[in-house]
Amino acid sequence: MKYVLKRLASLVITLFFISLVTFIAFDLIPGDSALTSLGTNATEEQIEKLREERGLNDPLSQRYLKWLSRAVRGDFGDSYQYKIPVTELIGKRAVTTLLLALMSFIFIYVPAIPLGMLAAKFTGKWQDRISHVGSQVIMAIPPFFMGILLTALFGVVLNIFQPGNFVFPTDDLFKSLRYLVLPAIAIALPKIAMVMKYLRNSVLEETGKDYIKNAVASGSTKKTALWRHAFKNAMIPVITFSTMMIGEILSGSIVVEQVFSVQGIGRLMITGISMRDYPVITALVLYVAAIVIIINMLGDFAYRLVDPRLRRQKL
């Protein structure tokens, strides 16, 4: 419990810095969010009437005390483009990437797994050497590209998938999973290709210590002794990993969501930008601040599982 106190304690500390830093940053950086609404045939008076009604003429530190007295409470302002408030906005879109991370986690682990395993067994076999070119190509292929294929094949030659035609899960669930399934596969296959190289490299690593050798000297055969004991062990580095990679993802995929039109969290960053929404933007980098230190948190959690000995040291 007291560990668990610790970092949610570093999680509110690193919020209120990564906050603060924010503000000054967007106060720095070149652009008016007014002009930028208004368009450049508005009048200096009608740009600096809504600069006055955002209090974007208040000095810095009070519009931070501002900002921050609400943030606390919840309330984040509304967004200077879509005109609603920012919490609603965020937590729509919040829920498209959820659930795009979510299948991308099944598309990923599922296969890269056994993969990994099966590479791991047959080391130095024409298994291995397959996997190892596959994992290769799909690795080399990025992201956007990989996309832009997947929509061709998919939406021009087999015409079963319609880009652009992207619907809300709080609208129609089906209609939206069907949507997302491509995008997931988007994300996941290079992410599948790292999952079983780390896998496979960490499980080569475990079969050469002395506790595998004992087992199987003790009668266990070599597909019980990786699976039974090199797997657990084998998967503290890949858990490193994962945190990486799922907190990229529930950031919001940019690229792909950009690619596939998906309404997500990475899509309206790159909006917001544009726009300068500060409150929206504002808001994003802490969400995505957020979900990086409690994935890792988790990710604690997930060692001190996977590993005995550190369940042992005191917290």
Given for the second form:
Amino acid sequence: MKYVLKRLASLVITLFFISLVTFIAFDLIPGDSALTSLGTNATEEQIEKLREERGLNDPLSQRYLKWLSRAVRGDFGDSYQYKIPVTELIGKRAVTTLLLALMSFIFIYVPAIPLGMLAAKFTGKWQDRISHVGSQVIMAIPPFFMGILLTALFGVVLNIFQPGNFVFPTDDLFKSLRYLVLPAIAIALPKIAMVMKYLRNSVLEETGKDYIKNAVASGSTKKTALWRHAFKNAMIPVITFSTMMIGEILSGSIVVEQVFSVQGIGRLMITGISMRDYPVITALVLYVAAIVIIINMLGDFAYRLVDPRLRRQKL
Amino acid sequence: MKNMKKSLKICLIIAAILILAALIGHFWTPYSTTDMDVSLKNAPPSWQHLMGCDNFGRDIFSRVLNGMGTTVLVALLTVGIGLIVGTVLGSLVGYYGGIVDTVLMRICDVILAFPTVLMVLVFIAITGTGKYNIIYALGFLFIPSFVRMSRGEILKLKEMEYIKSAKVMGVSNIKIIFFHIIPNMRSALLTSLVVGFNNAVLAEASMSYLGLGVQPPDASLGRMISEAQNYLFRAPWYPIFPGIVIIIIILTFSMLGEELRDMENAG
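If the structure you just shared is the form predicted on its own, then what does the corresponding form predicted together with the partner chain look like?
Below: every chain and molecule of the assembly, starting with the one above.
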């Protein structure tokens, strides 16, 4: 319990620092958000008026404190480009991205675990070599190009997918899920190869150990030894690897959302950056940072649950 | 060179060809990369135009060569920044230790904990888009992994007999770091260099695809694919060729990295 509280405190402190750093960084950037919003035809007065409205003329410390006091109450200000509260803007899109990430996660692990075990079983044989070459090739395909290839295959050749017909999950869950299948596959495919390779190596490391040799020697079949004994222990490193994987999925989702015109937080972030919509970017950076930190935390907790030796360690 | 594995040789040869093609593409292309020819609009691949023409009638092969030039240049400079700054920093803090070491490693851990694409996006939000800005942003983000790698190596190496004897003989610390330790990290450095190059190619392509990396008139493979996406139905060769080139680059260098790692492990 003390451990949990300690981690939560460090989460809050980290987020505070990240917000401070992003705030200072955006202050140093050359370029004017007021100018970007109004375009180059705007007069000097119009720009000055907008700067005043957005509070850009106040000193940095004053602006930061004002922002912070609002942010802790859950108010991140209004978006420059959409003119609505940032929280409202993010909320709907966060649901989309989380749904996409969850689907990708399922699409990764459901095939990758049996495939990884199979690769370990056939190690050194031609099946293993084919899967090795295959996964090398798949891992070399950038996620955005994978998305384009999938659109070509399902949209043009098979004609069962129409790019651009995205619906928010909050509007029509079923339609939205159907649309997100392809983007999720585009994110998942390269990662399947990664998880598979990782699980294979982890299993092989376990099967080389004495307890497995012992199990086989004392009459256990190879299958039981592999699935019942080696699998469990081989999963421990895979769990830690998976917490990293969630970050990777979010990364992939930022790019793939653009390919399929999915309205998620990745797309919001990209338009935010090109429009210099700082309230949106700051909030998104904090939001994603919080998710990454929390997932790392959960990963550590899971690790301690699975491996009792860690629990006894001093913190 | 002689007792090198065959697979490693093949990887090296393909990598050399790719780098050479990129270098050539940076300075010379068979056709102009900007001249438009309406009669060749969306022309399919032919002997005159190996990869066909795009929606403005520009030769895709020339643009791919030129784009490779930009991509490889960005990737090399990026990894170069990461390698030089990262190795020097990592070696210094690893050698001297102390509070600076702890703080720097903590910062590196934080940066490495976040997904790369996200970090690159934040940095681009700060530096802005364009060829040089993406080099700064990516280069900075490559520093932590090199810091970590060289620090790990130096912690191992500084306990070696020959370093201790050098110290006893009165060789200065700086000399020990730069002339006795860093040269001995070369095999580990080489592997991370190749892996880093690959990540840089992927990151540059992704950012340019998102419209946040290289800006026109500079050609880039990622940017070409994003422009080509709309012509997927009418001229499929337009997005496919630059995509295949990216895949070949990444595949070659990831296999090269793996071969080098095997060689290192084998001793």
